[in-house]
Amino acid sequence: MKRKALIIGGGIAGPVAAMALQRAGIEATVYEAYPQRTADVGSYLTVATNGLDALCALDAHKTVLAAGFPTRHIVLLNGAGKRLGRVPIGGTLPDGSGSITIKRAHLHRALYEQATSRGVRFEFGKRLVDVEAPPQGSVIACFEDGTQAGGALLIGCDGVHSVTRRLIDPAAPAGRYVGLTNFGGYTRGLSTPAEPGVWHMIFGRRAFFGHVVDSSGGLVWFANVPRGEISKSERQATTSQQWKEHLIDLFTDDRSPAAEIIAAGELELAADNTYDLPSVPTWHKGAMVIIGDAAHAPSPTSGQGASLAMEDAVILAQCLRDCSSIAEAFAVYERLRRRRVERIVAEGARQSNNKIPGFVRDLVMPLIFKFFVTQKALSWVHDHHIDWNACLASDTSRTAGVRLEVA
């Protein structure tokens, strides 16, 4: 009987886990908290050339390269107008693609059709709230509206604040607040000096700017503001205009056109508070394992969330696939990840440091960013790629007919 993997979240990591079980030989459904969204709103992010690497090991790349555009440098700059650095965001996989900055909801809709169209199940309203573990192994979810599924094994791609993380270990560590809250918007009709596809960054006096020209000529843009966390009962009680109006203030000083780009613009997300999560003793337990941002959330700052998402659902795949227990894969997932994403977050939390002002920031960048933040500083990050055929069981578990089987 073929195997069945319960997936919780369907943002980024789900969809790319199911794909790639799906290719793996395994079945799975992916259970999606909040009804099914249509919406056209939201962030941008990037996918670097390590996610895009991630997603051609299942052939999935061209639509999502075709739903963004491409973002292969980045400019920095200081609130004074003054260059400090152009820095690469990954190399060029082999079919002459490079990292692209792409509308998260963009994102999600090109995963999910493209799943589905793979056969891949989708329930949404489905918020996770226990488990139960049978005696004779395999998991059941427990779901908020009564129901229940179950399978061999669950995997939680419930982000940063995951339910399946405080499900594994009660004592498992919370999302961090990394001082910075997140706005972003798109402004039409305003021409700059900006080169098409880089992104212009700018430490402000107050503020971080970050703006990029589309490939319509539209400006995508967002903005850290170094504060304490944003209530829910602040952000209900400001409105859009309000927090717009604060933004231009922040930039008003600055020598960049920060203030007139926010001014002629949407604003699409408004107090985003922003958070990472350094380390996770505990990944998985029995049946369960997290992936993703539910496991190892980088700051913002660093660009990797979804790539690192993508590759963290491929690997597994390729574990639970070439492993003989569901426990031994879980195991040599971990060993194959841990290292690697734990050193990425910690990078991601020393650049939101960086983002906060202050003198000294402006006098250290410019030699960090001529000396230390190069594409060969870089690739560590960047030139990762996944074989697809590789296997991936530890030696002793090498066997003709791999099978899986709760242990």
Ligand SMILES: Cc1cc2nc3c(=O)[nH]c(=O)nc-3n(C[C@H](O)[C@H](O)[C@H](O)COP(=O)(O)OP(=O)(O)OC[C@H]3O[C@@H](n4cnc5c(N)ncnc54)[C@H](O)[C@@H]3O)c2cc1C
Second form
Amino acid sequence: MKRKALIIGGGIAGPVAAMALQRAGIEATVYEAYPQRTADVGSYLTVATNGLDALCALDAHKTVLAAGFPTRHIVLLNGAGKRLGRVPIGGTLPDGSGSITIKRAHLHRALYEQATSRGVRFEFGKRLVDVEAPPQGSVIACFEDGTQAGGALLIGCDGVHSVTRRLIDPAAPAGRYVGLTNFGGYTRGLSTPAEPGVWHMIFGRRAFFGHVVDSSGGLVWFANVPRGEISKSERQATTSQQWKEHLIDLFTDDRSPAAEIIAAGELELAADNTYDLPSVPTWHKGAMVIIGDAAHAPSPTSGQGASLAMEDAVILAQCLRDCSSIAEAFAVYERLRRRRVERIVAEGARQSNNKIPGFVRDLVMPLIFKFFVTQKALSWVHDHHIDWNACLASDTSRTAGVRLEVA
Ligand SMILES: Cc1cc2nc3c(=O)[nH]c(=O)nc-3n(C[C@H](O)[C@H](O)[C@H](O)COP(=O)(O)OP(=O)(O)OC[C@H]3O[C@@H](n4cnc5c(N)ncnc54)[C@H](O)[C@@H]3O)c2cc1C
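Having gone through the form predicted on its own, I am curious about the other one (the form predicted in complex with the ligand); can you provide its structure?
Expanding to the full complex; the earlier chain stays at the top.
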């Protein structure tokens, strides 16, 4: 009989895990808390080459990322307009595809459509609140609406504020606020000298700004503002126009197009507190396991959270396919993943700190980009490769299937 997996969370890790499990011969249903798929609003994210590679292992990278546009490089500047460096966002896959920037809602929709077209079932409005573990070893998920679902295993893909993480270990750490709030928007009809498809990231005097020209000539942008966490009441009391005015004020002293781009654009993401999750001691217990942001959330600054979630999803499915028990599969998955993901989260935290203005930062930044942020230095992040056909059973998993970074 086919094993059945309960997947909690229909963001990024969830649908990718469901497709990978299905390919591994394990039936999966995705249970998503929201009553329907995300509306067509929200910010953009960049899927780096290693994320593409994970989707490629499922023959899904082209269809899933079709609504995005290529962004292969980042140009870094300071608030005085001085260029600090140019960094690639990974190389290319053998078929020539490279990193892609895509609206989050479009990525969600494409993952949903691709997964359902492969026979994966989704149930919306299913917020996990508890689990029961019957003596025979399976797991029952209990949802807020009073319904339940049973399966051989439960995979928590429920993001940085994961309930599954707490059900596995009530003492598990919560997300850590990284000292930045996020804003994002889109501007049409404004011409800038920026090369299309190249992210321009500006270490402004008071806040950080990124922008890129997309394939239709519009400008995708975001701002990271160093400050304390924004409360729900402050968010509710502040209009989009007020946030825009605040952002324009923050960038007005910089020699950059930030203030002009914000003034002419629409704010699509406002006052989103940024969290990371450096190290979660327990990733699995019994028939439950966590992947993606639920297990290790890097700061968005790393540009890696979505890609790591995709890598996790595919590798966990390979472990479940190849190992003789669920316990062994979870142990192999953790052994293959923990060191890499925690190292990337730590790098992301360092990069987030660099966004907080300061005299020393401005002094050392050019050296950092000259010597440490190069394609070669970042190859251990971007060149991660998954061979779907390699066996990951515990006796072979140290060498097979996944090319691990060299320390
Ligand atoms: C502003 C911003 C910009 C970012 N930019 C980038 C970028 O450029 N590149 C990049 O790689 N990463 C980026 N990230 C990080 C990336 O978004 C995350 O790492 C990624 O979404 C993690 O995927 P996930 O599936 O693990 O979690 P999520 O995408 O958070 O999905 C979790 C899902 O679980 C659902 N859920 C939550 N609780 C429950 C529950 N109890 N029951 C059922 N369902 C539940 C949620 O509704 C959600 O759909 C960014 C993040 C932010 C905030």
